[in-house]
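Coming up is one lone chain in C-alpha cells, specifically the form predicted on its own.
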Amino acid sequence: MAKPVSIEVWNPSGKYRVISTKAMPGTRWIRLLTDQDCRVEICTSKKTILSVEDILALIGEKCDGVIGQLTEDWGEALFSALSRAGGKAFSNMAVGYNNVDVNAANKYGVAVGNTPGVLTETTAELAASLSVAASRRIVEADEFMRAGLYDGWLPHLFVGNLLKGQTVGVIGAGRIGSAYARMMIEGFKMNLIYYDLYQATRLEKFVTAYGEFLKANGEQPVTWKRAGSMEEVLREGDVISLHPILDKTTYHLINKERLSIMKKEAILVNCSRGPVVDEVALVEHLKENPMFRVGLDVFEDEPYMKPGLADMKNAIVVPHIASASKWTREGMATLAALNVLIKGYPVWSNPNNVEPFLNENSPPPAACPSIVNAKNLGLTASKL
C-alpha cells in the first residue's frame, strides 16, 4: 500500500474533493474551487515529480477531480483508480498533454483539461530571449566576467552575429510560433522563412504590412517566405525556431542529417518539447561545430540532459521556464482550477480564447475552459 503523502488542506468541509498534485502560483485558483464548495487538498512533498503511487495514494477512496503536472504518467491505473474514486475530471496544467493517455481518459469517462492560450506570449518571449543570448553570446561572456578574466576591451572578444537583415526560420507557425516570429521580425527587421502544414495567413500579412512600413520609411523591407520542406527553412535560416507538437512524425525531427544541412553559426532554438531533438546528435554537432549555437528549454530525458551537452560553451540551457511569468503561471493554476468544476459547467466553446478566465476584476465565466476529450465524453458546450 502506497504511503500516505503530506498536503495542505483549503476549505476542509467543501462537499467535493479536488487534488493538486502540486502548489500553483497565486491564491485565485483555489479560491475559485472553495467558492464551488471543493474541498482543496494540496500535495506539499518535497518531490519534484510524484509517482503514479504517490497520486495513487493522493486519490483514496473519494476524489472529484486532480489538478496534475506534465510531469506524471496518467495513464490507466490513474484513470481507472480516479473513476472509482467517483472523480470525473482531471487537468493538466499545461497546453501540451503527451504524458496524458486521452483514450485512457475517454475509457473511464474523464474529462481531461489543458491550459491553452495563455502561454503563447510568454513562450515566445523566452524563445527570442534565448535566440539573442545565443547571438550575442551573452551567457558565455556573463560567466567570463564572473571568472574575473576580462582585464580589457579586445577586437575579438565575444564576436557574435547581428541579427538584422538575417532570416528567422519558425517551424510550426502556429499561435508561439507565429508570436515569436513577431517579435523576431519587428524587433530585429529579420526576414522570415517558416514551415507549416497551414498557412499563416495573419502572420503573411503582418510581416507584408511591415515591410512595407520599412520601405516608406526609407529602409530595407522585411520579406517572408513559406517553405516547401523543413529541410529549405533549415538550410536558408540564420536563427531557427522550433515550435511543433510532439508526436510520431515530430520525434527526433531534428537529427544528425538535418543539423548537417544547417549553417555551420545557425542558432538552433527549442522551446516545444525535448524530443523533437535528437540530444545525442545535437552534442556531436556542437563539439564538431563550435560556432553553432543552440537554447534550449526542454530536453529529450527531462530533466535530465543528455551527456557532453551541459559542457558546451555553445549551448544554452534553462530548466523548462518557458511559460514562467507571473501572469502566465497564476493563469494556468486558474485555468486548470476550473476545468476541474466539470460536473456543473459546460465547456467553453473557444478554448484559445481564454481573456475571460483571466480577469481577476470580475467573475470567470460559469465554464470548463478546455477539455481536449469534450467530444469523445459528449459534454455539453457552452453558448455563452
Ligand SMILES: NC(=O)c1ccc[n+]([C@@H]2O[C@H](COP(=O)([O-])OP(=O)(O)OC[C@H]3O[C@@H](n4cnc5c(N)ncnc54)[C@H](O)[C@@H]3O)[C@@H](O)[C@H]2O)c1
Contents of the next structure:
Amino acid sequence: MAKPVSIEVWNPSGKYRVISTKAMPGTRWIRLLTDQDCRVEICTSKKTILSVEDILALIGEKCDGVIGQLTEDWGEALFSALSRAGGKAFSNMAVGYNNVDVNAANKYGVAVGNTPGVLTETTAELAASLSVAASRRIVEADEFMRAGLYDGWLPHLFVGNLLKGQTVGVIGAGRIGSAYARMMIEGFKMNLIYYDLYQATRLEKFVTAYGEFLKANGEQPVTWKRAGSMEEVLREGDVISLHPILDKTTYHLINKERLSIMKKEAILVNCSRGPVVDEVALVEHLKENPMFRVGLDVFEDEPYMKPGLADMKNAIVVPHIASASKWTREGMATLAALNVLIKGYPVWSNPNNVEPFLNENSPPPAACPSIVNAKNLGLTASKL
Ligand SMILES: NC(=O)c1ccc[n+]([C@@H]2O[C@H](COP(=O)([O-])OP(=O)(O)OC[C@H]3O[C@@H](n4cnc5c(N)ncnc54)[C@H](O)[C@@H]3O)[C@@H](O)[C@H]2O)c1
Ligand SMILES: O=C(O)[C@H](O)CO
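The form predicted together with the ligand, contrasted with the form predicted on its own above:
Below is the entire complex, every chain and molecule, led by the chain shown above.
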C-alpha cells in the first residue's frame, strides 16, 4: 500500500478533481482550472521524481485529469488507474512525451496533452548559448578567473572558434531546430546544413532571403543545404545541434562511429533528449579529442552523468534548463492545464499555433491546445 502523498488544495468544492504532480510556475493555470469548476490538488512532496506508486496514491478513487512531468513513467499502470478513477485526460508539462506510452493511453481512452510552441524560442536560446559558450570556452575561462589563475593577457589564452562564416548543422529542423538555426544564421552569419525527415521550407526561405539581404548590402551571403543523410551534416558542420524527438529512430543517433566522422574541432550541442547521444562513446571521444567540445542540457541517465563526463574541461553541462524562462514555464503550465479540460472542451485544430492561449490579458480559446492522440480517440476539433 503506497503512502499518501502531501498536497495543496485549491477550490476544495470544485466538481472535477484535477491533480498536478508538481507545483508549476505562475497562478494563471490554477485560475483557469478553478474557473471551470475544478478542485486542483498540487502534490507538495519533497521528492523530485515521483514513482508510479506515488502517482497511483495521488490518483486515488476519483480523478478527472492529471498534469504530470517528463520525469514520470506514464504507462499501463497509471493510465489504467486514471481510467478506473474516471479520468479522461493527462498532460505532460513538456513538448516531448517519450515518457508517455501513448498506446496505453489510447487503450484506456485517455487524452494525452503536451506543450508545444511556447518553449521553442527559449529552448533555442539555450542551445545558442551553449554553442557560443563552447566555441569561446566561456565556462573554462570563468573557472580559471575564479581560481585566481589570471596573471595577464596572453596571445594563446583561451583561444576558441570564430562562428562567422562557419557551418551550423541542425539535426531535427522542427520548431526548435529551425528557431535555433535562425538565431545562429542571423546572429553569427553562419551557413546552414540540416537533416530532417521533412523539408524545412520556411527555414530555407528565411536563409535565402537573409542571404539576398546580405548580398545587397555588400556582405558575403549565407547559404543553406538540406543534407541527404545525417552523416553529411556531421562531416560538414562546425557547430552541430540536435533537436529531434526521442524515439527508436533517434536513440543513440550520435554514437562512436558518427562521432569519428565529425571535425576534430567541432562543437556538439544537445538540448533534445539524453539518449539521442551514446554518452559513454561521447566521453571517450572528448578524452581523445581535446579540441572537440560539447554543450549538454540533457543526459542519457538523467539526473546522472556517465562516468568521466564531469571531469571533461571540453564539456559544458547544465541541468535540463533549456525551457527555463519565466514566460515559457508559466505558458507551459497554462497549456498543460487547458489540456486536461478535455471533458468540456474540443481540441485546438492547430497545435503549432498556441499564441492565443498565452495572452495573460485575454481569456484563452475554449479548447485544449495540444492533444497528441486526438485522432486516435476521435476527439472533436475546435472550429475556432
Ligand atoms: N532540453 C529541453 O528542455 C527541451 C525543451 C523542449 C524540447 N525538447 C526536446 O526537443 C524535441 C523537439 O521539440 P520540437 O518542438 O522542435 O519538436 P518538433 O516536432 O517540431 O521537431 C522535431 C523534429 O525532429 C524531426 N525528426 C524526427 N525523427 C527524426 C530522425 N530520425 N532524424 C532527423 N529528424 C527527425 C521531425 O521531423 C521534426 O521536424 C522534443 O521532442 C523534446 O524532446 C527539449
Ligand atoms: O520536452 C520538453 O518540453 C522539455 O524537455 C522540458 O521543457
